[in-house]
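What follows is a single chain, given as structure tokens, in the form predicted on its own.
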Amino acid sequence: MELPSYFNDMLTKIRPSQDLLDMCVGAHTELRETLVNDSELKDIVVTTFLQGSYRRSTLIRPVNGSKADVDVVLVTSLDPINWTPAQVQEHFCQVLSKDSRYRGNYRRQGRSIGISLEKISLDLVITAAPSGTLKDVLKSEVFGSEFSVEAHPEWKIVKGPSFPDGEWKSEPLLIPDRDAGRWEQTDPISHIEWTHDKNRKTDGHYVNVVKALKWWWTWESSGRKGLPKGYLTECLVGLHCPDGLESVAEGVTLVLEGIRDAYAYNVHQGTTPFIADVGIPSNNVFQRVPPDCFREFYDSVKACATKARAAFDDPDQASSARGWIGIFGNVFPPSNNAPASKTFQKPSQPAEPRKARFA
């Protein structure tokens, strides 16, 4: 069964609390203001915006001592020819070191600078080389920092006077990859646009399907290293989530079955599939997932797909709920008050009228 109220209850439990979301807002706002107002950066900072699961409304409640992740993109006018990725990171680490809130709390990562706060992990992603048109878009109100998918379901970048040809077309930014020693293309704007569009085409169910399956996989993969994590799970959900969904239960079932059916050959051949990046289709987001780790992920999906189909097709409310609990655990509400069966039970004796009661 679809059990929409049960899934709504579960989604309430796995979403970040309002207090945590307020902390996210405070953390990213402080970081962005620090960077934009820094005297050393005033000539190179264009603007900032949010990306990642926080912006796309696919963030789930942190578990096992983890923190809520918020990705902050810093758009700069740095010249990639004159700045190496290592130099870019060093420059911005020095800026962060001047602030007591960040001093000693940041670390260099391959393509970003990670900042660890009490309950929040900020990823500072430095980018460069935006065109004049892209600068106008990013600095405009239409690309406001709080335009998350759930809070602003109708958001889109529309045609306007800022676009010379009368139509917006996404453009990649350049991101410094310290490990590779070169600048590479990234297009988070396309991913944000795509997620808004997909959520509209699924009647708002898409982001909830993502959250449900990210929650399932977080617990299913707990403690096992090298397996695909949240973002990669989201990429596969997006690829295999059909339009026109009528419920989260339907979306979960069809996505799991889609993944199972699409990659059986890869598992048989001992390979990891090519999963194209929404923004840069030539990039394989699963490039760093070893074949044995993908097989482990696939085997879990295959087993879960069978459970999901059984729970979805089950006409009995109580046993269907037990089936979904077998997938999502105790965050899925049990059907304690549901009848064990919808089969009519013949009374053992005639009904007798009771005496009226008055207040």
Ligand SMILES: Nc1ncnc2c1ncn2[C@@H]1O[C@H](COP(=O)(O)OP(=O)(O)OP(=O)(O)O)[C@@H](O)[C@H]1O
Given for the second form:
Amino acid sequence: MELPSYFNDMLTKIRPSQDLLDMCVGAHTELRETLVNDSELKDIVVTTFLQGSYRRSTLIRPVNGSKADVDVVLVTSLDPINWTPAQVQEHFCQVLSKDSRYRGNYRRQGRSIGISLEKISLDLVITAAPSGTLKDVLKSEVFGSEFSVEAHPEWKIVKGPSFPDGEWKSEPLLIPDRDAGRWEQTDPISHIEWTHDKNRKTDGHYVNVVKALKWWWTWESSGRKGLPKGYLTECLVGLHCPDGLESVAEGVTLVLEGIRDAYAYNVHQGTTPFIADVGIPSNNVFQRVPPDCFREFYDSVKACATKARAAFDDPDQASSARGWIGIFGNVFPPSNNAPASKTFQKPSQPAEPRKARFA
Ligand SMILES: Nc1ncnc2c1ncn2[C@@H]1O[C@H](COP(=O)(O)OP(=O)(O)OP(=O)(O)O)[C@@H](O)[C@H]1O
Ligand SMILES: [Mg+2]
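Same protein, different form: I have the form predicted on its own, so give me the form predicted together with the named molecule.
Everything in the complex follows now, all chains and molecules, and the chain you saw is the first one.
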């Protein structure tokens, strides 16, 4: 069965709590203001905006002591010919060092600077080379640099004073890849637009299907090294989620079956599939996943697809719910044989799946 109120209840438990979201807002606002107002950066910084799962409303509640992660893009007018990726990182690390909130709390990563605060991680991605039009769009009101998919379902970049000549199409930015020693293309804006659009075409169910499956896979994979992480799961859900969904249950079932059917041949051949990035389709988001890790993911999906189909087709409410609990653990009501609750209860603690199932 589709059990929509049970799915809603589960989603309330796996979304970040309001307190945590408030902390995220405080943390990203402080960081962005610090960078935009820094006197050394005033000729370099164009603007900032949010990206990643926080922006796309696909962030799930952190588990096992991990922190919620907010991805912040800093758009600069740096000239990629005169600046190497290592120089860019060094320059911005020096700026962060001037501030006692960030000094000692940041680390250099391959394509970003990770900032670790008490309950939140900020991932600062520095980008360069926006065209004149892109700069105008990013700085304009219509862009809504913090608008999340769930909070602003109607958001779309429409014609405005900055680009009066027709439909605007996103353009790539350049991102310094320190390990590769060169600048690479990135286009997070396209993925944000795509997600808004997909969510509208699925009656708002899409981001919930992503969260449900990210939650399932977080526990199923237990953070084992090499296995696909949250973003990769989201990309596959995006590829296999049909439009016109009537429920989250339907989306979960169809996505799992879609993945099972699409990659059986890859697994048989011992290869990892090429999964095109929404923003830069020539980039394979699964590039770093070894074939044996892909197989492990695939085998879990295949087993879960069978369970989801059985729970979805089951006409009995109690046994269907037991089927979904078998997938999502005790965040799915009514868990632990407790009577079904029709009332909403805000969880006071991060939800923990039943130990027995995930042990
Ligand atoms: N393998 C990849 N290929 C292309 N882009 C990537 C890849 N990994 C991450 N990104 C980009 O960087 C963003 C931030 O990465 P991150 O690992 O924080 O994922 P996320 O989507 O925010 O999910 P999570 O909830 O796990 O943080 C992604 O949303 C995506 O735009
Ligand atoms: Mg993230």
